[in-house]
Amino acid sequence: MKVAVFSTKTYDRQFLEAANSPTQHDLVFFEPSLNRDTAILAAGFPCVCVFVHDQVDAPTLEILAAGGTRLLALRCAGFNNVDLATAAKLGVTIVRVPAYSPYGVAEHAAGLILSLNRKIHRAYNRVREGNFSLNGLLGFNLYERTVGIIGTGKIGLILAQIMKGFGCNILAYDVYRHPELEALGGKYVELPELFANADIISLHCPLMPETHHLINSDAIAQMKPGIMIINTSRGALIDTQAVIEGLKSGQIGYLGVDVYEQESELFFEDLSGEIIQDDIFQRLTTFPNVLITGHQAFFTKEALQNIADTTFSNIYDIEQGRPCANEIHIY
């Protein structure tokens, strides 16, 4: 099957290329997002494989299916940005990989949340420059403090796992419960207790437009002053402007986020060079208790092994009539 690849860098066609040895699809790969204005060089293409910020939206689908489209491979796990019903109307089938580095996520928000507390991205600048300082630099202990996780699916399972492992205790809010979670100790409550008794706040559920903004000035006039928020989820689960005022006034005490919301004209490109011009970003970059990395925690070589590995297995699996487990299927 011929497949366009979109959203490539040299790190995804290594895994994709060595993935697709068995299968010996025709792959062409696409350095530029897949949106309404580059669909067209997918045309005579039965197969699209995208990344998490190309925009699927009915234009770019309608333009997809115009073209001969009939299958989209999401190699990634959240497909909000794909209009679901477009696609069922015009028979384009999804499917996705939904679990492609549950543990690289959580270790790297696990990472989020040492780095912040022991200010070790601080104290490693410092050093470089010879500055032995302690002075700023004074942190807290993880023994017995708690942390809310919010979604426990793998990776907030995961998490938990990790920092019960610290000594903390754990809070959890998910519409579904855990058995494992549980049994590890950990209790499910409702928002506002977990808002109410937590020390640190992380992320883990999927962008709904029930979880659209879920950390908003409301939420966080409920925590301790003093709060760290951790998002390695979706990036519109943040009110970034709240976010911004919370930090200001101290109610927030640190926040990581691997994920920002407008991060699609931002994330995965060398703009060192460049004048950046999203003025809400750049304004969190000048906190000294703000950590952000660039959408990197799933980026592991298992996740990429994982990630070309099932994209490749999903394809096959329709383009021989059998079922997918993978496959996104609209109600």
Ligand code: NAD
Contents of the next structure:
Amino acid sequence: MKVAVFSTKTYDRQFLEAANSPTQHDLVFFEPSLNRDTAILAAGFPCVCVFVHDQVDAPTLEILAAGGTRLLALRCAGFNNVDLATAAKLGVTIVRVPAYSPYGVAEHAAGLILSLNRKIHRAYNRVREGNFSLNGLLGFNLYERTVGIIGTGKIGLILAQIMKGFGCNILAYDVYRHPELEALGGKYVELPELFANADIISLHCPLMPETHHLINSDAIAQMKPGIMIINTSRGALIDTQAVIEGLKSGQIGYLGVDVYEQESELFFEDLSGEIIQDDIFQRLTTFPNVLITGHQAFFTKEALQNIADTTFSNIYDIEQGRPCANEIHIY
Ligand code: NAD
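Same protein, different state: after the form predicted alone, show the form predicted in complex with ligand NAD.
Time for the whole complex; same chain goes first.
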């Protein structure tokens, strides 16, 4: 099948081309992201392949459908960037990669915890400048500290296993109680109890109306002074302005984020020669106790391999008229 691949980086191309050799789809790579201005590039392609920041809204879908696109293959799990109702109306089938790197994301969250606690990001710069002073680098033992995990699905559960290895106590909150978490010795509690007792809080629930700005000024006020907050899930779980106030007052002692509410304007691009206009993001970068990565938690060789293999297997299933387990059905 002819496939137009949008938002292509060199690493995507490398893994997609290698995974395509048995299936021999006709791939054309486009660097720009897909939106209503770039959709015309896909004219004549029955399949379009996109990632997290592509804007597959109604006008974009209408242009794609008019150009002959019948299949949208997402290289990611989330589909909040796709207008599902319009896709259904236009007869565009949607497939996705439901899980590609739960270990990678959980390990990255653990990396943020370790780096922030022991100030490894600051120590790296100091040593390079010949500054071997330890002032300001004081950390704490993770052993016997309490980690609060919000969302204990695939990623949250793996983080619980990792933190158990450090000798931490695990408190958890989820709308569904996973027996595996309790088997590990973790304890489910309601959010106020988790906020009041955790030394570290890590977010692993999906973004939806109920979880939008879950971490707001009210929640922050219930936490232990000096709390460490980690977010590798979705930016809008956190009210960034409220977090900035918490960092200024010292109520928040550490913040580690791999995602940011307005990240589609910034992440995955080299903007090092430009003036960044997002003042909230820029304020975050000024705190010594804030560590930000640009949505790289998923970014492991295993994940890129899994994304490429699953994407082509999804496309092949649809091309052959077979049921595809990763099709998104709209009811
Ligand atoms: P999952 O579906 O396995 O687990 C999500 C858990 O959240 C489930 O146990 C669910 O019951 C729970 N949940 C649902 N609503 C909730 C609520 N209101 N409050 C608390 N918990 C709730 O998902 P996963 O694979 O573990 O992924 C978790 C999140 O990680 C995803 O939603 C995605 O946003 C994010 N993610 C980030 C990256 C990255 O690179 N940073 C990569 C993949 C996934």
